[in-house]
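Only one chain is given next, in structure tokens, and it is the form predicted alone.
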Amino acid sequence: MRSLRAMGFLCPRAGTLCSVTESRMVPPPRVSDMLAWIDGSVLPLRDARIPVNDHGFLYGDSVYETVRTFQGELFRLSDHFRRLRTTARGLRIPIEWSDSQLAGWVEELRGHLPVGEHYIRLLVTRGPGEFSYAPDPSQKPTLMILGGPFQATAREVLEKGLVAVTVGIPRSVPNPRNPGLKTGNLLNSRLAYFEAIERGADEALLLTRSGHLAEGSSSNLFLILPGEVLATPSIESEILEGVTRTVLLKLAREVGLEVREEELSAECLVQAEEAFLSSTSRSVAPLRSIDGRELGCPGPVTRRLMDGFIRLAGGL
């Protein structure tokens, strides 16, 4: 096997992994273009600081949500707030701010960004504390809101399709925290993504510990099976219940597709006639191949869902 450097996956200065396909991955804004809202102040992200003893840094003890705009409007913001609170409850991190407060601070940050589409990330950590797992009633959560300009991938680029591979990294480990919680613990997903780009792919597909399909490293997976059946791993398949996923399932039922949310064996990948990924940043991203097997890209069902999503959200 050729070295990672020879294949273009190692940055020459740092010796770190680099994606040769990041233009199709809809990356977030560059750090140099982003701002941060912390404690009522807006400043360049590169100047933002948190204490080293913040438990989000020490233990990955944090929750987050990523939101974007379509035609200047934040998409499904209340759904993201709801999931943020659900995850925080699961981690026993108290969120005392109301949705209206959070929305106001998001808009305050957006007021400092250039006119256009925006990428927003809300992060809540358990906050600064002692070097201990012990509960501390005096510990207060840290809230950060990050934002920057967002350049969505053009539909004609999306329609060229992404390459996905199944990887050996499982979606979760034995006795994990609930994998449906959107926390800052993303090591499995990052390692899975590294494996995917080492193999020349755009996205990793992770399996459950029992060998069923789960999701991508940062996306939900949908398959179109014979008979125009839309199949996607169920919530019980150790997946994150994506906001865009929920929107697409409702849309699919409205356009008359048969929808299956269930545990799917890996063999379903061989049966699929079409496939696509969904996420906040990518909306509906067709797959042109999985594990080297070519797919219709985008096939007729995927096109219908892309069209329907555009009508609903105002873009992809």
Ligand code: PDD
The other form holds:
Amino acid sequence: MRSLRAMGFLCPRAGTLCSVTESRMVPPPRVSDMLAWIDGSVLPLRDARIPVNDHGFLYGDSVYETVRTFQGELFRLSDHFRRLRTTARGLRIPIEWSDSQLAGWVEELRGHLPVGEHYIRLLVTRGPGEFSYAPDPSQKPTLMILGGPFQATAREVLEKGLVAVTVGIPRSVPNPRNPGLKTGNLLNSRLAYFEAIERGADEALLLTRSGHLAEGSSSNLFLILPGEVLATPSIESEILEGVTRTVLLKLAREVGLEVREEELSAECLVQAEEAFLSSTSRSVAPLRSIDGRELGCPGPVTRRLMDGFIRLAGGL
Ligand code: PDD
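Switch over from the form predicted alone to the form predicted together with the named molecule, please.
The complete assembly is shown below, putting the previous chain first.
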């Protein structure tokens, strides 16, 4: 895995390279290994172009989904389509393609990728337009489907655990966009991630503006509180309703865990016996410390959920 230093990440405050040797976040495939589907053509991602007046570029006016395969099958594709449509509706970007058209184009792209596990990113922008916010009925959204080989992290590596720190950047900005929408406006998350890696951690934990727990920069947060209680911030807590989160909550209830989905104060971090993050690319990623406090890693409950997830999805 390339280090962030090698990738040339800059620390925002100091304007110098971050002193991070290695990030244990799962990287997406290298751009050089990826293909893009645009307008019915499949081409190397490096050669893919969008016009500079695309509002996705001018205004961050875009929505996206990340999907992966387990044993060659796309995981919860229809849930990702549903969230893509909800986000697009929230931004008033009309999506005229049906789920079966989208799925067909995803398969077309996958047909050009090497056999194995795949990472797929669907991206819809408002499309090329004037330098104006004024609604333009003739503006056509741009659809891009990007894909490449997906390298899952080995369970032994996952089980070493990640280090997380709470950061000062809130999940939402004072004039908020809805954090439940998966839009292309990712600056808070990105700055939060920078802050975390500057402090030697692998992932940032963002709080809500009122100081409650929200989520990771690109993941949802779960805590195991005394008494084997699985606690996670509710969807009202300025989080993205992760597809993996939904799967894990159902699984936890099925295996008889007590589940608390509610506003969680930052003090819960101190009570937690175990903690993990969830996301499409990391499935269940145990945390070995939060703000320097060591946690059971992976503790018994996390291990049970990892096993359950493997049974359900076919892998981690
Ligand atoms: N990130 N919260 C945020 C802010 C995210 O960006 C993500 C996903 C999640 C987890 O959602 P899901 O389980 O549906 O992947 C939570 C993806 C992986 C990404 O940004 O590519």
